[in-house]
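Heads up, the chain below is alone and in the form predicted alone; it's given as structure tokens.
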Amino acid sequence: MADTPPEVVCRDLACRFGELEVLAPLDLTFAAGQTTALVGPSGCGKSTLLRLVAGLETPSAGAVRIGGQSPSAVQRQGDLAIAFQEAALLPWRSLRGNVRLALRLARRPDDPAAVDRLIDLVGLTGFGEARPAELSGGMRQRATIARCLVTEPALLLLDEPFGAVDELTRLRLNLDLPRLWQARGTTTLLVTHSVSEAVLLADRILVFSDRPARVVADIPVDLPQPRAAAVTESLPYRRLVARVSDALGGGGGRLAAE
């Protein structure tokens, strides 16, 4: 892992596919070590922004710099990890083998104990030797999250990572996993369709408009970290959920608070 978490800077960043403008030119800075949630209407361009930061898409204009480097350079160093909405596990490898593979690809030393800790933390104890076909969709998604975290990335990109898991497991992961990346000072960008999840996890929430995506609100989340389940019953939390929901309505899109 990099010695210090990186700041992510997007300058005049725009993206279009043919005639379709997905992202209007954006100037954004994501603070080092901070968790930023990206919320907005479905299809507005949030996932495209994440893919641009990861270097998986080429911008139509502008650039992304991660700690002063290009996304491809950060990828080569093994300091960037991304979890998509769909789990992408190798079907011929066991769950444990899929998680261990991330260490090899990131040029990290093999660490069986760390692999097993992550498998336990995401609630998959006893499934280490199971193949992906033997796991439910939610279990495969949890395995994908474990694979991302085992490399201790400097930059973590999460695209609706908990969407395929049941509500009880989702709440547990929402409470347990952020402690890992917060303790390591990881810079984290999270795309979510849940306003309540965004407020629970993030230090900052960016609200986007309908496509082409523009930032319509930049909301700091002034709740102490790490957060326990009890924070969701507090008045400041509820006020933030209402504020983000109002911003979504004003931005031309609708999104549920849950």
Contents of the next structure:
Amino acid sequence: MADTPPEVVCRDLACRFGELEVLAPLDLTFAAGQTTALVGPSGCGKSTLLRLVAGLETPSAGAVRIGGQSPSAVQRQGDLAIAFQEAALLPWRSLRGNVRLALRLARRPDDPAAVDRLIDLVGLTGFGEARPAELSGGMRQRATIARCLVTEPALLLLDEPFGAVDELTRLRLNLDLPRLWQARGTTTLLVTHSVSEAVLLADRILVFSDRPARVVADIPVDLPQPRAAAVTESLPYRRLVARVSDALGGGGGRLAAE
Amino acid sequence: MRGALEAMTRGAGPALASTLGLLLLWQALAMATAGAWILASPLAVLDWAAERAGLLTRATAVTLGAAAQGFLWGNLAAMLLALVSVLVPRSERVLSALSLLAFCLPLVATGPILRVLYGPGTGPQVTLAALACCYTTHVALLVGLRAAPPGWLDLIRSYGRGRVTALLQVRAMAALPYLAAGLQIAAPAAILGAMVGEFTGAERGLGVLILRTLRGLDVAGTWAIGGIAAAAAIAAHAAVGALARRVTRAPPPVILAVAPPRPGRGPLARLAGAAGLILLVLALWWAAMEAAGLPAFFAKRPGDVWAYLATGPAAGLHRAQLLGALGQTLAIALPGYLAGLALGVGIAAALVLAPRVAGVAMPLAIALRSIPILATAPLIVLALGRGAAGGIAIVAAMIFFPTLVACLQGMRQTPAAVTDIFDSYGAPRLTRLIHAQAPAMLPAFFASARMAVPAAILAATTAEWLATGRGLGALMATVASTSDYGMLWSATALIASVAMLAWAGLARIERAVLARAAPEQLS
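Pass me the form predicted together with the partner chain as well; I've looked at the form predicted alone already.
Below is the whole assembly, all chains and molecules, this chain first.
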């Protein structure tokens, strides 16, 4: 599958935790090679949807198919990578060791050069031998992104990957990193709380309602790729930010558009 | 070089002064109580030990050899149980119950039984040392294997890898600090187990010598051997700790702070689970005796015990004798247990209110916790006499140190952000203790209280055996010498059942309290 990015299809996908209905039945298709941002209120079920696609939760109804296969089959092929809200780095391994672990888990041959290239790319040059405890929160988040990308997955799932990163680094990563997965046509699902980040990174934005999550807006982002920092000053970008904010019910959309 | 020497001298000065002060105080107390047969002076103890240096060295080597073997086997068994529990989660409930049962077996009774089974040699000492350390390591390791944050395990699962990869890549490393802490507790426990094994009729070892000196009213000898046992335990505790610090990153939080497993769905399911477990234990007991082809004369089966207590000709008499002795034992164990817990909690609270004192007291408490109190029980008998007071004091001392350390460690778990809020309002220390630190301490306190149940019964029965001459401890010693194996096995089964029931009762109370005070601790 690694050479052809997969389409992700959710059919009648629902999830309950006991009495709590987290996802109402959803029918969603994520196009192959596209980056889709999932935005919505806190606790609405975006992360649960991501975990269902990753095969880390079992749906109470419906199913997920990734390129026609089950999530567990894609897991076993090492074609799926997920970055969690919390940087799940193993504290006894160095940064380099953590990134290499992904290659091992995905049954890929060790590739020290690729590992170092990604560490440089996420701006952690010189920290390869550092332990996670010696890195700041933002550096740890960047390390998890390097770990995700090192296996060149066909499906990339990012759960607020830049949440702990400072604003400047965040903008730089928002501009640099997507080039990596977009160049390979990786199908990417991105959960984020930042409307501007969603518009900057995604080809499509799904806005979810409060729990149980339903799609309240499906907004295509037709800004040209690859995007540069200047795009954030453009009128179409600001209009899109306003549209997403309005769909979220924030009321700040009109202000942003003006 | 000179600077380093000065720094060493500066550091050594106060330690040397306090040790000298302690020795002088000891000498003065010994001189004041001379003729009371309680306390030997340090000079007399040294003199006694110097005269018998060869004998003491040989005895120490024998005891430590048995303890080391028991430590090895007990911990290997604990690791195996914990690994199987993690790889086959359905087995965890049964394996944990069996491990707890082995921990609840009264060493005083299993000692003589093992002596008969093994005959002369170090078999019973090694087995008792193994039994003494298996459960604590098992619990610590199980907590550690489960301590990995869910995100780490999700990472493994997201690549389609299973339990074995999770165990090798994540859980094993995450559990290392917990295993190290468990092994550290197990080291003195193994020495205690070996010495109790030696009490039961071994030929040589520190346990044999201390019994001989106690019976011969050789006060200097009793103190010398008690001191050697205590020093060996502290050294073993410190050595395992030092080794652990070399291989692990940081000590775990509170290793025993694990809530007991959630009971079954309904009362009927719980009852069925308990009945199934009892049947399994009885079947294992019977199968072990049959498989080893042990003669029914001393290796009693469940049916023999049932006949002895319920259907045999003198069953009523046996029951009365056994229950009477149980009452006497509980009269020592219960007050001692409660006093040990109360003292542990009370002094922990007092130390938290006076943090400067806590800084000094905590290392001392940890060092004293590592002393196998029972190995020094003869000293308490010398000091407090052979009445109930001595027995209660032995039980309380056995419970006090682990409770104190657990409570202090538990209170340290209070999140800094929470205590900062109290400090930002200038709240008095007592308010902070009541509203923040005491609730944070509860899981550690309950875990310690549960572990203390078998310890209290062990202490009470050993005290009865060595000193008071009443209760189950004395009964078991008597029937062991008169070959009344029916009574010995019955007493063993009764004590293990009482300890398991008390443990389960405490676990219920714990769940109820934690559900209100610390619901996040309940899995």
